[in-house]
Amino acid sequence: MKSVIKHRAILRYFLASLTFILLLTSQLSAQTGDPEKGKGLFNANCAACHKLDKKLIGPPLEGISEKRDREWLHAWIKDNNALRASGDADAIAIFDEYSGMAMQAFPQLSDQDIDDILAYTDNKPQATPASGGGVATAASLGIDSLEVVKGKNIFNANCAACHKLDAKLVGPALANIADKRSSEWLHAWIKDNAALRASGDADAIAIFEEYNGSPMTAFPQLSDEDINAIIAYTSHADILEPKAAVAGAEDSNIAKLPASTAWITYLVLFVFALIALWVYFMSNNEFLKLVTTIALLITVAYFGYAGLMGIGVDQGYKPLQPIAFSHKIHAGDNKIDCEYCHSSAKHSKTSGIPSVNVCMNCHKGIAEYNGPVTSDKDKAFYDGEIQKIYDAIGWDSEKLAYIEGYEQKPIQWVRIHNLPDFAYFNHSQHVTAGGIKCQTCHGPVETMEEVEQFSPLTMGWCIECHTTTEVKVENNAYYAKIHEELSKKYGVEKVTVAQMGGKECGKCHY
C-alpha cells in the first residue's frame, strides 16, 4: 500500500513538472517575433522610406500592428499591389493618400521575418536624441520627398549607367549639379545635348571636348517634370539614405527574447532524467524501476540513432567567405538571375563558381554601395568588400582600367554544398531538362545575406522529391512520348520522376 501511495506521489510530481514545462513553452511560443532581428530587417528593408516616430516617404510605423490586422500587414508587405487589386479598401486608401506611389513589394520576406519587424515596431524604441535642438526634416527644409524618390527612380533607369552622384564614372559626378548649372541649361542639355552644342553653347562644347568627343545619350522622352525630379534627387539624395543606428542607442529598449526555443526540449529531457533517477534510487517498486530503465534506454537509443544518422548531414552549414557576398542584395534586391553568375548549371554537371571577370561585368561601374545599411554593415563595410574584388583582379577604380602587369589573386571561396563521391548529380538534368528552380534545393537564396545549406541533401530527401515531382513534358517530344506510354501503364495523368526510373539505384550510384 505504501508503495502504491509513493508511486502515485511520484506520478503526480512528474505530471505537475511536465505541465509547468508545457505552460512555459506555450508562453514562449506565443512571442512570435524577435524585435532584435526585426531591427536589422527594418534597417535593411524599411528604413529608406519609413521611420518609427514620424513620416518620411511613407507613414510612421511605431505600433503599426495596433492599427492594422496582422494578417493584413503580412499581405501588404509581401505584395501591396495584389492587395490593392483585390479591392481592399485600406490598401486603396493608402495608395491614394500617397499620390499613387506604390510601395515596394517584399515577397522574399518570410512570415517570421515580418513578425520580427512588427515586434520591433511594437516595442516602441526611443529615437536617438538629436544634438543641437533637433534634426531638420525634409518637410522643414521645403523639400518634396516624393519628388526626390521619383527622381531617384528616373536617375537609376536613365543616368546611373554613366553617372554617380559623388564620383566620376563614364561621365562627371552629378551631386548638387543644380549649383553649377542653371535649370534651363540642364533641361536643354539632357533633352538634346547635341543640339545645345550645335547652337554654340560654350559649356556644352567644353564638356564634349573634356570627354574626348564622346556625346551623351539624348533623352527627349523625359518631360520637364521628370528632369526636375532628377535635379531634386541630385540635390537632396541624402534624405533617402538610412542612417546607421548608434551602437547601443536602442538596445536597452528592446525586450530580449530567446533566439530559439530548442532549449525547451533539453529542459524537458533534463527534468525527465532527474525524475527517472529519483524513481530509480528512491523507489522500492521494482516494476517502476524496470519501466524507468526501459524508458531511459529507449530515449538514449532514439537520440543516439538520430545523432548517427546526422553524421555528414550539413544542413544549416554557413561558413565565413573571403568576401561578404550578399545574395540578398544581388539576387533579391537587384533581381540578378542565378544562372547569370552560375552559368554552367544549364549545361553541365556542376553549377560553377563565377570568376572575378563575371563580377567585373557589373563592378567596373559599381565601385560603391548605395543600398540600405545597418548598424553592423554600413556603407564603408560594403565598399571595402567591393575593393576586395578589385584587389583580386587588379582594377584601378580611379583610372577605370586594369593595372598592367598585375599578379591576380583568385578568390578562395569556401564550398558549401558537397555530395559524397559515390552520389552522382547533374545540374543540367535538373535545371534544363527538369525545369527545376534553384530555390527548390538551395532555398530562398534571394533572402540570404550569407548562403547556407538549406536542404539536408540526403538520399531520403532526394527520393521524396523524385516520388512527388511530376515530369514536365511541355515542348519536349521525347518526354511527351515516354509520358504517354507510362501514364497508360500506371493509370495516371501525370507521371512522376520516380515512375520514369528516378528511384533506380543506378541513376545516382554507378
Second form
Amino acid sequence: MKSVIKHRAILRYFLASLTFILLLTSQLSAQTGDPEKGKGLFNANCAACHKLDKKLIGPPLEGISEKRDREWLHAWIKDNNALRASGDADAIAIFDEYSGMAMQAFPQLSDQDIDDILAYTDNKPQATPASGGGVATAASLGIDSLEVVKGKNIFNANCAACHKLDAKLVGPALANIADKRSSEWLHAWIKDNAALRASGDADAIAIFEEYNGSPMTAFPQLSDEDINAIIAYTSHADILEPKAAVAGAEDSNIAKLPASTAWITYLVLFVFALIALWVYFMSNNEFLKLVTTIALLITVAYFGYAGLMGIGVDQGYKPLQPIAFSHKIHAGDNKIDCEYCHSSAKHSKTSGIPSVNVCMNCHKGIAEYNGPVTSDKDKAFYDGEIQKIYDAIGWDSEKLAYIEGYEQKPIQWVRIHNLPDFAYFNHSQHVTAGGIKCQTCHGPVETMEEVEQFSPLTMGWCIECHTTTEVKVENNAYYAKIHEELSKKYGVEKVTVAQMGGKECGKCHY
Amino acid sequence: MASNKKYWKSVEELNENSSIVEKLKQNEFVEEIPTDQFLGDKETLEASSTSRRDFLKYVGFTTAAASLAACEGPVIKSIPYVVKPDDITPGVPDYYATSIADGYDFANILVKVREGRPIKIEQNKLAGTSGTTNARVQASVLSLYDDNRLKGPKANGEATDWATLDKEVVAKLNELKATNQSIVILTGTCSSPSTRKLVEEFSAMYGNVEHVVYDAVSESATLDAFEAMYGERALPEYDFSKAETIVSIGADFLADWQGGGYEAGYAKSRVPKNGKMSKHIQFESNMTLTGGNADKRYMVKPSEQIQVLLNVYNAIIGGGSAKETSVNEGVEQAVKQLKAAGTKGVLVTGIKDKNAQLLALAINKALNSEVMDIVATKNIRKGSDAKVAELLANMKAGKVGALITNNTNPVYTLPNGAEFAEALKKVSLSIAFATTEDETASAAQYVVAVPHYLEAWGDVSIKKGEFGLMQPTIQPLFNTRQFQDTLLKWTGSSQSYYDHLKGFWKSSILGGTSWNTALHDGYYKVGATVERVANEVDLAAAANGLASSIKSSELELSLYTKVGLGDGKMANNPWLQELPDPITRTSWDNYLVISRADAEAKGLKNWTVSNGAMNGDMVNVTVGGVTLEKVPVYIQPGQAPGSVGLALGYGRKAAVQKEMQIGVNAYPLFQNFKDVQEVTIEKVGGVHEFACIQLQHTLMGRDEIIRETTLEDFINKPKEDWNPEPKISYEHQEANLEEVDLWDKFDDSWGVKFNMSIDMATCIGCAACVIACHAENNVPVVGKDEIRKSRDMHWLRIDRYYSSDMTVERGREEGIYGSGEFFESQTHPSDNPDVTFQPVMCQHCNHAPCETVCPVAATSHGKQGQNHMAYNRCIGTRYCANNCPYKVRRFNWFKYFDNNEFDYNMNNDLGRMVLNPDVVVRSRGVMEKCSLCIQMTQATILQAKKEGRPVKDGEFQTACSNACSTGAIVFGNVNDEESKVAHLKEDKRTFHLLDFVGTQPNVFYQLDIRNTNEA
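I've shown you the form predicted on its own. Could you give me the structure of the form predicted together with its partner chain?
Below, the chain from earlier opens the complete complex, with every other chain and molecule after it.
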C-alpha cells in the first residue's frame, strides 16, 4: 500500500511537471532556435557534464530557460568565469553549489548555437511528439494514469508472453482493443474464452479459428478491476512512454573526455630528453655522461622488455563484431545469466558462442528495441541488429514463423580470447569444478557494450591465480581423500590449486 | 636374462664386425648433419652471384619484414551453429555405437564424434569378441576423410545426377527383364540381414537375378567343408580361452585367418592360472604373428603341412600309418598334447582345401573339442570361388546381361583381373557401387558413389544370433547414396533404407526390445539355437584326396595378408601404410620373404647401409607363366626353407595417391584362388630400399630388456631365478638400487598416480594400439624416405625380438655351454627363432634422465606419474632423446602438416578433420613423445570432479589400453589399492625395463611365459 501511494505521488508530480514544461516551452522554443541542431550541439559540448533530467557533473538542463533568463544563459555559457568575476550573484551561487568547480567556457559557440541548445533543452519532451500529445490528452481526458500503470503490470505478468500491444505475437496485437470489442465481451473472453466460444459467440469462434484453433489460456483469477486496468493500459499505454524516453537520455560521452594527465608524461619525457641532449652536447662532465648513458640504457631495456613481453598479449582487444551485440543490455540491464547463452561453459572446454536458436528463445518475442538510446545508436540501429539474427536463421518477423527452405547464414563472430593451440583451457574445470565466476577472468562483461579482452591471458596470469586460489573441496567427494592427505602433508586447512598440481606443465600443455 | 638367451632384432646385429650396429648403439642419430654438402663445394660457392653484402641485405630485409608482418595478429572467426543439434555440446565428444562391415573386416564398434566429426574408433565392449578392433578397423576412420573418394555418381566416366542415373538404369534393367537376361549382383561378403532381404526383393522384381559373393581372400574351402559336414555354409567359431592345447597348421588365427577376432580368447589362455596355461604348437612356412606367439613353432613347407595334417589325422582318427616328414617329433608332440587335452584341445588349419578343412573339423569333432563352436557360427566370409569362376566364364560367353558390383574390386583382386575387365565390356549393363573410383569402378558404365560406413545406415550379423547396427556418425561428405537406398529406388519403393531397416529389425529381429535400445547399444544378441547333426562324411576319401593333392616343388610361394593393409581395401590409408609390419618391422612395402638358406643359394642379400637403413636385392617372381618384376627380397628368420611368402593388397593404382601406390600387386599370382603356388625366382639387377625400422632404437647393447621364462620354471622355481630384483655394483659391493640414487625422493603417495602394465604373455603384437595412438595423439605420417632415415614418429612401437631356443640348460645338457658352438647355436639366424613382442612407449620414469638434461625444462615430472612434455617450451636440442635409455622420444624434423613434402592426411582440409582437437599438432623442431594420454586422464578426472565422486577403477584409460583387445595393456591409478594395476604391480612376473638403470619407470611389464611342457 505504501509503495502505491509513493508511486502515485511520484507519478503525479512527474506528469504534472512534464505537462507544465511542455505547455510553457512549446511556445518559446518555436521562435528562438532549432531543437534538432541543438541536440547535436548539446551532445557534442554539454553532454559530458549535463543531462537533461538529472544532475550529472553539472545540474540538469531541462527547461533551464525557465529558470534563468536568456541573456544570463548566453553570458554564462560563453564565459562563466567572466560572469562570476562581474559579481553576478546567481553565477557565484552555482559555483559554490558545485564545490567551486568551474564550468568550461564555450566562447566558440555563437548566439545562434546557444539558442539552438536552449531550444533543445526546452523542447526535449517534444522529441517524442506522440507522448507529449498523449500526456496532454491524458490529463484533459481524465484518464487515471494509475490504473494504466496497474494495467501494465498485470499485462506484463499475464498477457505479455503471447501478446504485444502493437504487433502480433502468439496472439493478436492488443493496442486499442477496446475500440474493437465491447468491454463486456472482453471481460467474458479473458475470464473464460472457452465458455464464451461454447456459448456460440461468433466473434470468439472466429478468433479461435483465425489462430488455428489454439485456445487462449483462461484467466479466471483476474478480477473485473484487473481486466479494466488491462484494457486501460492497452488503450492508453502511450502515456507511460515519456518516462522511458526521458530516462534513456543518458549518454556515454563521459568516457570520451581526453586523458588530461598524458601531457604531463610527454612534458617530463621532453625535459629528460633536453637534459640528455644537454649532457651529451653541451656538458664536459664525463661522469654525467656515463650516468646518463647508463640511465638511458636502463630505460631502453626496461621499455624494450616491457614492450617485448606485451607481444601477443591482446589485453583490451575489442574487435568489431558482425552484430553490435551489447552484453550490457543483455547481462547488465536484463540480468540474463551468463550461462543461459554460454551454456556449454559448465560442460565443456569451450564456453560456446550461443547458436542463433538460443537468441531466438527470447527474440521470437522481442523484435524491436525499446531501451535507452544514444545519438549514434538509436532505436532503428538496434532494431537493425536484431534483424540480423532473423536474417541468419530465417525468421519472418511479420508472420512470426520460420521461413521454410531458408538458406541459413551462420553469424561469423570475431573471436576475442585467442589462447594459443598449445595451451589447453577447460571452462567447465573452472566454472563447474572450481566455481569461479565468469567475471573473474572476463571482467565486468555486464557493463560492456562491446566485449573486450579483460585479462592478459598470459601464462604468468594463469599461474598467479593457480598459486593463490584455494581449491573448492567442499561437498565434492572427489577431493575428500586427496584433501585429507594433502592438508596433512602441507599442514594447511585449505589447499591451493598449485599444491594440487595445478602448476605442472603437462596439465595445460599437451 | 633368466634364460641367458641372446636377443636380437636384426640379423645385422649378429655380425660382430658390423660398424653400423656399433654406431647405432652409440648414436641415435646416425647421420651427420650434411654441412659438407654446401660448405665443401667450393666451386658452387664461388660461382654463386650472391655476395656477402647481398646476403646481409636479404637477412636484414627478411627480419624487418617478418617483424612488421608479425605486428598484427590474425583475426580469428568463431562461427557457432545456427541451430545447434541437441546432442552436441561443442568440446564434448559423443560416442555412437555402429559397425564396420567392409567385406574384409567386421566389428561392432564405438565411434568418438567431436562436433559432428568422427575422430576415433573404440571397441564396443558390449559385443564381446565381435567388438574387438584390429589395426585396420582403428585406421578406418581416416579412410572417411580420403580425398580420393568418389564425390558423386558417374555414367560412362562423366559426372551425372541421381535422377538421370536412376532413369537410365531402371530402363535398362526393365529391358533386360523383358528379354529374361541374367542380372548378377556381385558383392563382397554381405552379412547384413536387411540388405539380403533387399536383394531378394530386387531379385523378385527383375526375375533372373543371381547374387554371387566374392571374397578377395576367400575361405571357400572351409565354408564348403562345413557345409558338407554340418549342412550350412558358415564358419565355425573358436573360443581359444577354453583351450589347453592349440595346434595350428598354417593358420594365422591371430591375424586374418577366417576373418580374425580370436586374439582376446587366445590371450586368456596364455596367462598361467593354477599352474596351467595353453600349449600352442604352430606348423607354418611364413613367419606369422601367430607363429611368433606360439610356444613351439615348426617350419614346414606348405606342401608338407598337408602331410603334417594327414599324420595328425591318422594318429587321432584314421589310424593309417604316418608318413615321414621333417617334423616328426613335432607331429608326435602335437598328437600327444591334443590327446592329453581331450575336449580342451583344438586343431585349426589354414590350408585352403576342402578336404583339409574336413579333416580338421573331423579331428575337433573326434576330440569333442569345447573350443570349436558349431552352433554360433560366423557369417563374415561367404565367398564362393566356384561361383566367381562360373560368373567370369558366363561373362566371357556373353551370357550376363547386367553386372552390379558392390563392395568388391575384382578387376584388382582377381588374378585375371584384366580378363574380368575385358569380359565386363561384353555385359550390356555394368554398374559399380564404390567409395572410390577403383579398378572395377573405372571399368564399369555406371559408378554409384556410396558413402563410407561411418556415413551410412546398416546392420550386420557377425555371428549367428548376434546382430549389430550401423548408423551414420557424420553428414555425408559427398554426394553419395548407399547401395540399399539405391536398390529401394530401383525396385520402385519410396521407402528410405532407414525406414526399411527399422521396419525389418522390428519385425524380424528385435522381438519386444526397443529399436532405440538396440541402436544405442549397437549390438543385440538373440543367441543361436540350431540343432546341428554331423553328416556322414567319407573321411577316408577326403584323406586320400588330400594325400594325392600333395605336390611338392622346389620353391613354394605362400600368399598372405599383412595386419596393415589386409586385402588392400584401405591402400590409400597412410596410417596403415606407415604401420611397421609386426614381424618384419618394415613399412611402406611388400616383399618376398625368403629363408636364409634359400637366399644364400640364390645369391640374394639384405644389407644395411651407413645410415642404418636396409637395402636388398630384387628378383623376378614367376608363377604359372605370370611374372612379377623387381620384387624386393627380405630374408626372414624362421621362414621355412624351400618356401617364400608375398603379401597381397599392395600395388594398387586406381584412386590411390601416388605416395601410396607402393609395393607389387601379388594378386596375379593368386591363381585359381590358391594361396600356395609353385614359384620360380630369378635375381635381377638393382637395389631395393626398404623402410625398415628394425635396426633403429637399439638399447645401447643392454640386451636384458626382454624377460621371459618357461611355465615349468615359473611354477617350480623361486622368483629370484627367473625375475630377479636388480642389483648394481656400488663401491665394489653388490647393492640394491634404492641405496644408490642420483635423484631425490618424491612424495607421490597421495592423489592419483598412474601406472601402466604391459603383459608380454598376452601381447600378440597386433599393432592396433599403434594406430589407436596415431589417431588419438595426432601423430604425423612421415613417409617412406623419412622412415628409412629412422625418423618415424610413432609414440608407441612394438619391438620384435628374435631369440633361439637354445637355453643354458640345453647347452649344459648337450655339453656345449660356454663354447663357441653354444654361442653360434644361440644366434644363427637360420635357426627357427623364438619371437617376443614388446610394446615400448615413454616409460614415464620417476627418475627421468631426460628431465635432468633439458636446458629449458621443457620436459618435467608430473605428480601423477606422467612425464610432461611442453612443446611450446622445447627448443629442440635433442639432449633428452640422447639421454633416454628407451629411445622413445621423437623429434619433429619437419613441419609435417600443411606441407606438400608430406602430402598425407595433415596436408588437406579433409584429412585434418580426423585430428583430435584436444591434442596440439606439434610444429617443426620440437621433441614429442607418449604423454600417457594425459588429455584422456585429465578428462576423466574432470568428469569425476564435476560429478563430485572419486574415480572408479577402469575409468582411467589411454588410447592403447582402450584399443588392446587382449587386455595386455592395463592402465590405472596405482595409489588406489583396489585397482587392477596396483595388483598387477605386486605380481611376481612384474619387471621394469632396464631396471638397473634406476629410472623407476611408471610403465612396467609382465614377463613372457613359454609353455615348454611336453606331454
